[in-house]
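One chain follows as structure tokens, the form predicted alone.
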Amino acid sequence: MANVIEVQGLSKRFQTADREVQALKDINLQIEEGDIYGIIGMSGAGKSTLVRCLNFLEVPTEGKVTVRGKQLDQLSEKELREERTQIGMIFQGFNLLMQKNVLDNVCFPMVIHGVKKQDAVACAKSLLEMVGLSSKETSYPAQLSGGQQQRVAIARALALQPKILLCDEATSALDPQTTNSILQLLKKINQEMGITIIIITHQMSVVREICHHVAILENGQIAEKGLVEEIFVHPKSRAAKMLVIEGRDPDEWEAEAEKQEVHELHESRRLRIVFSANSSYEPVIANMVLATKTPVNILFADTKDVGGVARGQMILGLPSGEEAQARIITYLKGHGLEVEEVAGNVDA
């Protein structure tokens, strides 16, 4: 599959009144056509700056951004405006025109790009049907729920038939049920229309639900990137381990740090094991204790939906004694489980 977006050595600095701020540093990304790619990080990690660099609403200080084979810094203003029509955008705040009804909101980008009114209306009606809002054509944004407003924003973003859709914290203002319905709609758009979707979020639950690949940003740099499934099984960076092992979204890291059991473990050696879809339903730990005649402490356990597949994880506190520890590890690996040693605190 060809890359639809390539980012090479991208850095972005802002000059304030008294100092220079490094928002992004040496970002390198390749996003394949048709992918759903997540970019996740804490507030201030550089996510929104990065997404704005992907369509040159922010011009990088250094580096290259290539979209559909075109290097954006080599385009004229007219060519750049034309290329942006192929990159739709939706935002946390919806950004609808409050004085226009739903149908006119969706028509708006087509009208300003010279599409005949009759054709624009027909297209808008079709898009509103796709997002489930045919009955709201004459309603105004203030009369809609947050989820309905976001559906209108999605329809509007698709009006010019883009090849890429950028979603900047598009579900952050929504409740969990509404968030899930919006994510299912985005998944449908990806599958049925073949549109590449880039999701900027601070919610790991969003990444697990919909994304194929993910890049984790920390302090303006990519801490880790790859398949969502692979990062769940083998998180390597501090940021990924905090997201995956501790099971918290980045905006909860500081507020709930003292509540996490994984910070309070006292065993001298700990293992993280990851269960596949099959092993999730087997009493693996009970069978291991019986087979090895060696007890363990279950210090942490949960199950997450990763791309529609149930993946469980546990952190086990091992008994003292190298021989007993070796029996446990051999048993777990022999039953096809992913096993890795972890510190008592993932910051270590």
The other form holds:
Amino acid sequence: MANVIEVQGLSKRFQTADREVQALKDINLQIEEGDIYGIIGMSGAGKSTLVRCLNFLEVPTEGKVTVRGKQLDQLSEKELREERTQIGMIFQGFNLLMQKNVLDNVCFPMVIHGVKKQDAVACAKSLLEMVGLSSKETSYPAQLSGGQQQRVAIARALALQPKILLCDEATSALDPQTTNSILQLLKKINQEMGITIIIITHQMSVVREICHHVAILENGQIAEKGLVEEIFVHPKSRAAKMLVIEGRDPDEWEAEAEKQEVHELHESRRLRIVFSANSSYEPVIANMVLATKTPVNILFADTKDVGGVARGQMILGLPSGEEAQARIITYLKGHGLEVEEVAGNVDA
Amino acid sequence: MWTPEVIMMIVKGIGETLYMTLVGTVIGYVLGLPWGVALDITAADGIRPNRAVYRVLDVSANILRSIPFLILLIAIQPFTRLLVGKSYGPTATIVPLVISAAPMIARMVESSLKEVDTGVIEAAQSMGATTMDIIFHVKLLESRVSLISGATISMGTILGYTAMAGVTGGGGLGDIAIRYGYYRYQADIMIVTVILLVVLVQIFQLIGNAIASKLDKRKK
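Show the same protein again, this time as the form predicted in complex with its partner chain rather than the form predicted alone.
Let's see the whole complex now, leading with the same chain.
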């Protein structure tokens, strides 16, 4: 499958009054056509800058951004504007025109690109129907809820029939229920219209819900990237482990890192095991305790929906005694579970 | 005292004051609006930063704004004469009125445009909008309520300037107040002109507020 977006060696530095800030450092990304690609990181990690480099709202200091085979820094201003019509974007703050009604907001991108008013209105109406807001055509944004405003913004972003949709923290200002309905809408757009979607977020739940691939951004660098499924089963970087094992969203990383040392556990070894859908039915731990005659301590357990598949994970504290530990590990592996050693401190 | 002549004079004065204020405001906006737009977009945080252009527009606005109207009125009399053929009367007054009002209007427009949410501008840019699209479809549109309020304030100020022009025989209510109230000690005529000026400003303000409120779609 062709890469619709390619980022090579991208760096971005900002010059402030007294110092230079390195927002992004040597970013490399390949995003396939038709993918839903998540970029997750804490605030200040450079996510928003990165997504703005994908349509050149921010011009990178170094590196190449290639969108649909065109290298953006090689384009003239006019060509760049033309290319931007192929890259829709939605924002955390919706960014609708507050003085225009819903229909005119959706018509706006078409009007500035010279689409006839009549055709623009027809297109806007069908888009509003798709996002479920046909009844709000003559309302003004101030009269709508946050979720409704984001739907208008989505309809507007799709008005020029883009191939790519960039979402910059598009659900961060919304409550969980509304977030979910917006994510379902994005999923539908991806499946029915074949639009590649790039989602910037600081919520792991958003990535788990709809993304196929994910890049974890930490301090302006990519800590880890790959299939969401793969990272969920085998997180390698510290950042990924924080997200997956601890279930902590990036904004909680720093605050929690200190707390962690306080309740360090006494078990000499910890194991993380991951259940796939079918192994969830068997009482594996109970059977293992019976078989090995060795008690284990369940330190943490939960089940998450990863791309529609239920994935359980559990962290076990093993008793001391190498022989007993070996028995447990052999038993678990023998039952086809993903077993992975975790250090006493997750980020150690 | 309230002879038909005096009443006619006051009615004519109202007409002249309105003429100067309205024409002065309109021409003031013809110059001040593009000036303010240019200030906004060429500023360091604008959509087309241009330090040189901004500096010229900024400094010239400051210089013109720092000259008191009464002094400007007298100082540019030769220029006024060149332009309209004489230096007194309502039409001649419009010249210094515009020169004084345009930079003030430019500042009003600039500050209104600055209020527009940068997110909305970014959204327009992400759609491939040109600078002109953003000026006409985003900036001027989104700030229209603030622009109308600014216009109302500008008009009140320009009305005040027309009264000052009475010193050089500029015509209008201010001229009457100075000739009768000041030079001839006819306090009653002065009081009437003052009341009329207050009433005019009130009317401008009411109309301005009504238009602004009608245009504002941000309310629930």
